[in-house]
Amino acid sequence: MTATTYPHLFSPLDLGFCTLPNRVLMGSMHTGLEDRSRDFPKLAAYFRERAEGGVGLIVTGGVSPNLVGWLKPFAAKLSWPWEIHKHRIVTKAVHDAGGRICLQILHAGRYGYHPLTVSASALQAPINPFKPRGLSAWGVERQIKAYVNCARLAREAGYDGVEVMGSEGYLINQFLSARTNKRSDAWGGTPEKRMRFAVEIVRRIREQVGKDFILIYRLSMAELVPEGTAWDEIVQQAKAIEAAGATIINTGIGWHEARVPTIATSVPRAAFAGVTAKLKPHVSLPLVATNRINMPEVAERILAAGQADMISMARPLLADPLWVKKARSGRTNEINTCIACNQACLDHAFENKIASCLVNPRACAETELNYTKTNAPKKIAVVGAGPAGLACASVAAGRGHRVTLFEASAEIGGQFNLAKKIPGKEEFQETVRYFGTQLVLHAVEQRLGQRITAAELITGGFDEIVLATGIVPRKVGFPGADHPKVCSYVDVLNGTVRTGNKVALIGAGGIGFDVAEFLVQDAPSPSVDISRWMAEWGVRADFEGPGALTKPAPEAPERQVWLLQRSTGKPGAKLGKTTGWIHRAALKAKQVQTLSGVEYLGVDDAGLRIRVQDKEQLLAVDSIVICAGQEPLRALVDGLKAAGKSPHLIGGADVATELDAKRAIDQGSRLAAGF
């Protein structure tokens, strides 16, 4: 396969005053590197790699046009001339690599996490403790001027254009929507007046920057919130934005306060491409499809069907900076696919950490984590082909070391082979596929189905021994733990045990939630069926009506499930910050009952006996599945140490308190980078 395999994806796009080499737009992704001047060299290196990888057009993370528009105190801002110099570091790096880059102008409005917030009206966002100040007419004009000034400074800083963030519930969206705009002056009260703020921003930016400057407008096409904007108004907005001077319209999906997932792994690929296609007949500008487009065949299908003119990908280019180059040369199998887990990108952003990527620890660490070729090849043994072992083996071999990978089972993947069976986590297979390809490319000797002994490792002449042997499920000690009703989550997920129709899960951490989702849904997951997924979450397939919402219609659960935990507090409290609510909502829709502060009294033929708040009760279940944590598997350590060997422990073999693929892959990669 070559670029001709994806002819639409790799056709140039003529914007009139410039031509983009392909249809791939690197969408805006806040990394945290934008917020401090000292991090701009790192930001430049991050964007340079994506430009070198062949991206047609890059959009930065959101940058505020003034202080009141900050996402948080001291976040990214461009409003003064002396702030230009740091941005020139970024634009020069991208241009030197042959790329183009636009600055995203993002005014947080009532989403700003600070007391200076402003909005169309003084309405507090449900996800923010700070109530905004409603802007006066003079204040509205001041914000418009701030956008225009920011665009002017962006041009001076060397950017090829700007993207005006008009979606996702930020300030412009707050003016556009009757949900948040309660004004009765020239900036609210009717659809025409509500959209005036957005139109004036685009019109005045175009007047300021001239005709040869890319102006992308991010239009909210499906707000996914009650009282959201209806379709006819969205079309009206798009036409007005086109007339005001935009170059490209990018698709915005959902508000941050929406209760519908939009970019998590459980969302079907290209689930929202239909709304971009729906706008296509109404405007002549190039339209960009976005959200959950992570592989070339998905992008090509959208473009070939005429649903959009470009494809926006943010996290997929975090996962693999060479995505475009690999797709163009027909090396699709080598793409390190974004699995939309959010664990190292969005979760980091919301925790005020620098973003990274679970499957690519080098993301945003390009200046510090590099896999340079070694001048002193070593003979390395890696034991265990889970995520930690796969990362270590592939990086070490890629650097030129001679690596032998031992795995007791007949296939690589480790815990990912269980994870990919969970409804909504099918994408995890892509990571296993990627690492499998890397092992072959870098000539890793694979010894699968072979349980290696310490003695064999000792006599194998290895310079380094890495133990990535993973975990064993923790056993429980209550009466009846050996009853036939009791089994491990491993037995359930690998198909050794098929549970009955009434199931109690002991342990409500990440594994407990995963097993619960596995048990309530025997049919193929809605995450691979857009129409079923939309029905489950209450999204209108025609994207009509306020916010494109309808009444959710989840499918009936396959089993009755109780999710139990010994500790008090909310079950799933340690789930990802941006995805935990999705898992809790999904299980609630499947009528899963959760109990905290549970004391396990024992199992007998009648079921599971428990005590909650000093009250004993019997759960008359057919099966009890243990999801109560894991312990490191370190059977080889003592033998190796007795022989004077010092093995490296990574992944679950190192720390097993919580299965953490992000830490495992990072740990394996960094260890291999240091050999």
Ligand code: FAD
The other form holds:
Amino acid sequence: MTATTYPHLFSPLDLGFCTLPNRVLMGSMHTGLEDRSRDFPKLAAYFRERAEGGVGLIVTGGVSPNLVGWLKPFAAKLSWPWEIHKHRIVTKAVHDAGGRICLQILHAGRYGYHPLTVSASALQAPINPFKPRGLSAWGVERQIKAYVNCARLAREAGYDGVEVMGSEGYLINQFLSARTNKRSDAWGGTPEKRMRFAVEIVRRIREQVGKDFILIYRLSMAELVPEGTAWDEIVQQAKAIEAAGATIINTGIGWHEARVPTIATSVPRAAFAGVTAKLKPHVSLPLVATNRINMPEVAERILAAGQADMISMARPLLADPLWVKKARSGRTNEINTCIACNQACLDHAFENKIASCLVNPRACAETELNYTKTNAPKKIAVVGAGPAGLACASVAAGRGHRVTLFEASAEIGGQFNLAKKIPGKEEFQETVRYFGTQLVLHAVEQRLGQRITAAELITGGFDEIVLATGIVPRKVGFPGADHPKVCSYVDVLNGTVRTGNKVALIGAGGIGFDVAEFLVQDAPSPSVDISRWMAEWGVRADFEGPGALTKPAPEAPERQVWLLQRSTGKPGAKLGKTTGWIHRAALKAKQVQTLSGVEYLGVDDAGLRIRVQDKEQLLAVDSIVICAGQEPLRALVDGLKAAGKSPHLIGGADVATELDAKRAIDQGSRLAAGF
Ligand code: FAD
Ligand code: NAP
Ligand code: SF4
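For comparison with the form predicted alone, please write out the form predicted in complex with the ligand.
Entire complex below, previous chain first.
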């Protein structure tokens, strides 16, 4: 295969004053590295790898044009000449690598997590405890000047352009939308007046920076909030932004306060490309499609269909800095695909941690975690081909070690082979595919279908033994736990057991939630069918109407499910920071009943007997599925230690509590980096 596999993706884009080599735009993503001056060398290394990987145009994480526009206290800001210096490290690194980079100007408005926030009107956002101050007319002028000043400084810092963040519910959006702009002066009251703020910013930036500077405007094309802007007005905004001097319009989907998922793994690939396509006939500048586009064939299809002129990918380039190079040379199988889990990127951003990537722990750690070639190859045994073992074996072999990977089952993947069966988690198969390719590329000897024993490892002549044997599901001790109605989540997900129509789940952790989603959804998941998914979440397929919303119409559940936990408090409270609400909403839509503070009294032919708040109840269920957590599987440790070996334990075999694939892959990769 050659570059012609994706001819549209790899055709240059002429912007008049410069030509981009391909149609890949690395979308803006907050990494946390942009917030502190001392992290700029790390930020530069992170962007350099993406530029070397061939990305056509990079956009930085959001940088505020002034103090009141901060996302949080001391977040990234560019408003003074002395703040330019650190940005030059970034722009030089990208230019040295042959890339181009734009600075995203993001004024948080009422989404700022601090007491200085301002907005079009003094209306508090439902997701922020801080109430903004409504701007005076003079204050509005000051914000516009701050944007223009920031763009000027960006040019001085060596950026090739700026992206003006006009979507996701930030300040510009707050002016644009009647939902948040209640003004009756020159900046509100009619659609024309509400859009004046955005238009003035673009017009005056263009006037300031001249013609040969990229000016991307991120336009909110589907707000997905009640009273959101309707389509006709969005078209009007796009035309005005084009006339004001933008070079490119990027697509923004949903406000942060929207109750529709927009980038989670359960969102179908390219779910929102249709809205960019809908705008195409109305403007003549290049349009960028975005959200859940993670593989080259999806990007190519959008471009070939004329739905957009460029493709924005943010997280996929966190997952694989060489995405573009691999796609261009037809090595699609080698791409480390973003599975849209949000666990190490967006969740970290919201937890004030530096972002990384579940499938690529090197993301944002390029200066400290390196997989350099070894001068002293070792013979290494890795036992278990779950995420921990796969990462360890791939990295160790990639560095030049001789690795044998033992796996008891007939296929690699470990628990990911169960995870990928959950509706909306189909992407997890991509990680298994990626590691499978890596094993072959780096000549890892794969011994599948072999439950290796300690004796075999001891006589194998290995320099290092890594135990990545994972977990065993925790057993429960209540009366009747061995009743035929009772089974483990493993039996349900691998198809050994088919439950009845009424099911109780013991345990409401991540796996309890996932199994509930599996049980209420027998048919293929809506996450692979855009129109069914839109109906489920109440998004209008024609993107018309206020906020492009309609009444959600979830499909009827396949089963009646109870999800139980012993502890009090909201079930699912420990689920992902940015995705937990989606799982809770999805189960609510399928009428799953959640119960906290449950005491399990026992199982008999009638069902599951429980006590809640001193009241005994019988849940007359056909099946009881145990999802009560996991214990480490360390069957080989004692035998190895008795023979004087010191095995390395990683993933679930090391610590099963609060284990996730992020920790498993990180631990496996870091161990292998040190061999
Ligand atoms: P495992 O994946 O358990 O792999 C261990 C492997 O070792 C197995 O393949 C086993 O067969 C093999 N093995 C054991 N003993 C031997 C032996 N003696 N010889 C040879 N082979 C042996 N995590 C997330 O981060 N995000 C999610 O969204 C998520 N969703 C999940 C959904 C479900 C339904 C499930 C079940 C898990 C999910 N997880 C998720 C958890 C994630 O899959 C685990 O954290 C991860 O798989 C742990 O990796 P591991 O390599 O330590 O162990
Ligand atoms: P978990 O999150 O630890 O949840 C276990 C559940 O079982 C809890 O609800 C617990 O609540 C209950 N429980 C524990 N001991 C019990 C006992 N003896 N009897 C009855 N109930 C008991 O574990 P998990 O759901 O198995 O998930 C395993 C790991 O996979 C998690 O650490 C998670 O990070 C990961 N995972 C992540 C995702 C994700 O979306 N990020 C999805 C799936 C899995 P009570 O003690 O209150 O009853
Ligand atoms: Fe994608 Fe998950 Fe990595 Fe974020 S952490 S970039 S969502 S794979």
